[in-house]
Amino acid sequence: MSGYFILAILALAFLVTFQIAKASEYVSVLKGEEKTFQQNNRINAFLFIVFLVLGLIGAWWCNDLFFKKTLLAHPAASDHGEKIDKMLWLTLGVTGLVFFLTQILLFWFAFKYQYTEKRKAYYFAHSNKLELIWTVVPAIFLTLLVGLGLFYWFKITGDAPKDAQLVEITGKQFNWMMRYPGKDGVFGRKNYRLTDASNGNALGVDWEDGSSHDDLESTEMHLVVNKPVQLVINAQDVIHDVGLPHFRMKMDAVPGIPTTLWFTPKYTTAKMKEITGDKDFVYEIACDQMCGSGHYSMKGLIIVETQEEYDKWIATQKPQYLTVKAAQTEASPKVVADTLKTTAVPASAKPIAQNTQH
């Protein structure tokens, strides 16, 4: 039923700029075609100026208006989301005194040169000045800006540094599983034909690897306050994005390829509840690839903490393998003791190369 409203306000739409134009040429054969030009002339050339201004009016009130909601308004999160921001900074103000510059001129130019009997166009065919000008200007200021970008892009996709945390996402339709290594600070193997969901084994881990015993699973990424993390990227079935907006990093999540990033978050989340105002706030994952019709739902929550709570926290975890082996068997206590011993290793223990074999 809307899709016909919309069509008969259109039909309108047009109908009454249809019989405007016809009254217009109907006048404009009474009052006589050069007096008609004239005067339209002269009012197009004021409203060109009326909609300069109420532009750059309207321009400055959305931004007022909205710039609180951006997040813009708030510091970035972590260490290379201030190089981001900085980078972000430059690229709106070059290019924005060049908007505002160009569309100032655009306006005033159509206003100051208008037709009159008395002016004569001024006709050139080329200027090696003016072109050499508009080309090498703008590639000067787009390489400077796209070398930054670059700079940047291989920093938060460098090497992390030796002590930072270690992190596994994995995304698929439509949710964020995480994992994190135990004591021994190596990722367990992972096989994609293991992969059995029903039988508590979502990320296809061979728990034939016995680097895979003591890894722990979440759907929440803890994080530690003011240390270095890397985050291992993977994907089960299509391409997704971990977008991660408060830090201003995002990562494609590719399947059958792992990718990487790593930053060092600057402030809890209860710190982040205070600069922002918002009591309710938390860090979120996004996935900013469309990845089908849940896409929308597609989000994971980061909760970063003091080393101590996150201490607190992995304490209470328990690895899948040993939940998998209990659903599976009785497991002896004896057993569940032996492998408990071997896990709950907090952040700041030096993680150690993952085992990154498919």
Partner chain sequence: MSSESIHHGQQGVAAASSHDLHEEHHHHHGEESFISKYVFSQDHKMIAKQFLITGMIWAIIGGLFSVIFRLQLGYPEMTFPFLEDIFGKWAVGGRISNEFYYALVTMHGTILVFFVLTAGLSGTFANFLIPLQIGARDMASPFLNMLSYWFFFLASVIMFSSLFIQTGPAAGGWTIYPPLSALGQASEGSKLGMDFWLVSMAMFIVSSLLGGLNYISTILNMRTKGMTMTRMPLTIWAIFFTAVLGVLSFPVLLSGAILLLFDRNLGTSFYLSEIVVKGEILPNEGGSAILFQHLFWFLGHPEVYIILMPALGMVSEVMSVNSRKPIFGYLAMVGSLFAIAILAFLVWAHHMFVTGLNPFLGAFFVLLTLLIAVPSAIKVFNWLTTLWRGNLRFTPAMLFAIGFVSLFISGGLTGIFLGNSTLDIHLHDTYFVVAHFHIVMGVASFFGMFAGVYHWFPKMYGRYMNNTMAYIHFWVTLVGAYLIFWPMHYAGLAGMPRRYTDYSNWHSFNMFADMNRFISTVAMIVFAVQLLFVFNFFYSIWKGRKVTTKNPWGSNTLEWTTPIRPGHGNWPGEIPEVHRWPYDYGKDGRDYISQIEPIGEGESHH
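Starting from the form predicted on its own above, please write out the structure of the form predicted together with its partner chain.
Only a single chain is listed, so you will not see partners or other molecules.
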């Protein structure tokens, strides 16, 4: 019912606007077109100044309202993030200056040079000097931004430190799966054709490869504070994206093409709770690449903790190989690894629930 009511109001508003518009046209004919034109011109010129003033106040007010909700209100949680924030502030400064200068000129000119009968427009077709100035000055500022931007870019995308912790993260519709290389520091070989979630091999690990036997799988990512971490990123079905807003990092997960990113987390989750003054703070992994109907719910969790806490957690984890083997011997003792058939399973299967401690 309220829908029809709103429609009726809308229709009425339209009708009123239309009648006023039509009437004003008749009035303008009566008053003389020249006079109406001048009057309208003055009103619009005035409105430009009003728009400028209210716009500037509005921009300030909007900043007041929302700045504290942005990530810039708190320090970045990674070393790369600090660089990105620095770059962001510099760019904000430069573009902010240009923004206010040009917007104020634009609306001020619109007001100041509104039509009057007295003034003749000034015939001014070009000036090489002026044009040179506003080619060269922006070019200089942009060189600065490009130079500094690339300096940081190469630092951020450069090779990870040798001692970086390795974590593999794999996206699929619509969740994230983590794998740790275990004591040997090497991930076991994978073959996507071996993927069999119902038999505990959601990632398609090749159990024939011995280095897979100590690999740990998890639904959460545990990281050690101040220790560089390199993520090896995969996707199984469509393109996903590992978005880490607090660390200011992001990298696509592409089926068939592994990607990587690295960073050093600076604050434990507990410390971030203090910094942000938010007792429920968590590091979230957000999928940043449209991946289907559940895209908006594709969330992962990262827990940054001290080395001791991490060691304690990792000690409770059981290698996925052992879990799978135990399940197999229990089910049918005679069958060995070649039963890892490539049969379709429902998406709802919870492949790694066995070793999740939470």
